[in-house]
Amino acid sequence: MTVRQKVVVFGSLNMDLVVRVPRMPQPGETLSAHGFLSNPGGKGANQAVACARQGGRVVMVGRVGDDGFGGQLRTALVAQGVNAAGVATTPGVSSGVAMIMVDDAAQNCIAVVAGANASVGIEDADALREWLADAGLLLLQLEVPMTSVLKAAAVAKEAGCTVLLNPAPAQALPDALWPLLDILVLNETEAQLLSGLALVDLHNAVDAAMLLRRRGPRDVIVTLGEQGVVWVSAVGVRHFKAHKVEAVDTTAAGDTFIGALAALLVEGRSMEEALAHAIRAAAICVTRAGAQASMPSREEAERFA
């Protein structure tokens, strides 16, 4: 049997406008910032690039506007080895934009303007059939309309493709989506919202993951920052420790983790191997500024100890 080693990402593309601040401003306060970067981003595009950096064969499906950012976003994907043929242009709207503030403690605050991402529709999800014919995994997030995410997951299941959802930004999921999911990867905030449980320690994270797994996904993975990662599956519960690093910017750590995880899973690696590798990649990412610019290569992640 031929192993499907392609990853398809169905999701958002944004231009990230990043401002470095000493601390987060209070309402009505003006702070002097000490840096500005304009970087390609968006959860979908970030995960596509992260996967490609880890050696994955990746196709991006989504939408940009007919503005200057749209061309830049498409060009940036191609430069990173991502097939951008599935990225369409929506006339008359802006591309997605994320306004990001990062403080000196490496914490971030983000406001997103959906732009063309809001126009990703059922027809785009239907068009996935072309890309999924030889794909092993479909990556989904929630920066495009939920109806389109639900349709994309259904199309992937029909194609015999593994469905991995990162439910970000955090929001409730429709009942019909849960049984279509194979792998659910979420952070503490998302796990707390979807499970209804307060996550104050590892035990709570395990309880939340077990509860969510009963709704349909085969594997539930909760990322806990400095506390590492919890994985709940049919074989039980595993906790993976985080690597100790000096964080500079946490903006794309989650997307780096997910992209790296997907790249190794479609190679046929075990979940244990894929998780260990993804944790290394995310650890490197937080030591650098920016989103896609901070993502490590496969070689860097393999050398990291």
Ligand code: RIB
The other form holds:
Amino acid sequence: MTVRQKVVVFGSLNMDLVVRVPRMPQPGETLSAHGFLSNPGGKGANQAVACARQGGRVVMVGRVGDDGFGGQLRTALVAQGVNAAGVATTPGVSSGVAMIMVDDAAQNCIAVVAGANASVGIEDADALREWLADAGLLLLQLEVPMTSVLKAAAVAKEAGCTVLLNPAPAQALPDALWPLLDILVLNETEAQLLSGLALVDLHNAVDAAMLLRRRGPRDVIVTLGEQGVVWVSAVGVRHFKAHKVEAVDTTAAGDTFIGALAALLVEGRSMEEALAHAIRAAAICVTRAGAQASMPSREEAERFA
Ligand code: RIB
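If the one shown is the form predicted on its own, what is the structure of the form predicted together with alpha-D-ribofuranose?
Let us now look at the entire complex, which starts with that chain.
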């Protein structure tokens, strides 16, 4: 029997341009910032790196532009042990860029220019067949066109691969996508938008997860920041507490959680073990600045109590 331990990520790559501000500016206001960091990001690439840092074998499929950022984004993936052979260049467009402001309370505001991510097409999803033959899990997010995400999920199903969707940034999903999903991992905002329920406490989060599970995914996981994580599956409802940490920057905490979860699931760990590990990895991530720059190693996440 083939053990399918590879993870394929189909999604975005962005260069994150991060400015540290004392507080978020008002419209029309100019603020003095106290720091700048340029580091590789993008939800797809972040999840690929997070998975690789936890020991996963990962292939990234996506697109960059023919600018300087494109080369840097590819090099960053390779440096973290991600196979970037599935990252193509779209001529004549810029790479994806995210303008991020992080305030002293560790909250962020992000504006994303899709750039080459918008050119990830149906043909790229079709080409996934090559990578999915021996893969255990396909990771999807929503920073590339929805039509391509839908096709990618269909191709993965045909290949007998588990499909995990992180519906971020939050947007409505086409009806045809729901039955193709095995695992749905989403935050409060996304759960609220997709379920139509207001998430004011843990009970609402469970209700939202149950409602969404009825649409197709066998596992629905809602991440709730300081309130931890809710997991709803065929075996019932579980709540996992968050670790208390001093937050510096929450950017990519969700991506770190998802990449780590994927790495442990394809190793054959139980969902309980994978969730506990992913929560530790995400807790470490928020104590550091940046996206890929903030992700812990496997050893660090295992040592974290
Ligand atoms: O999830 C965090 C990511 O969202 C950032 O790295 C940024 O690129 C945006 O896509």
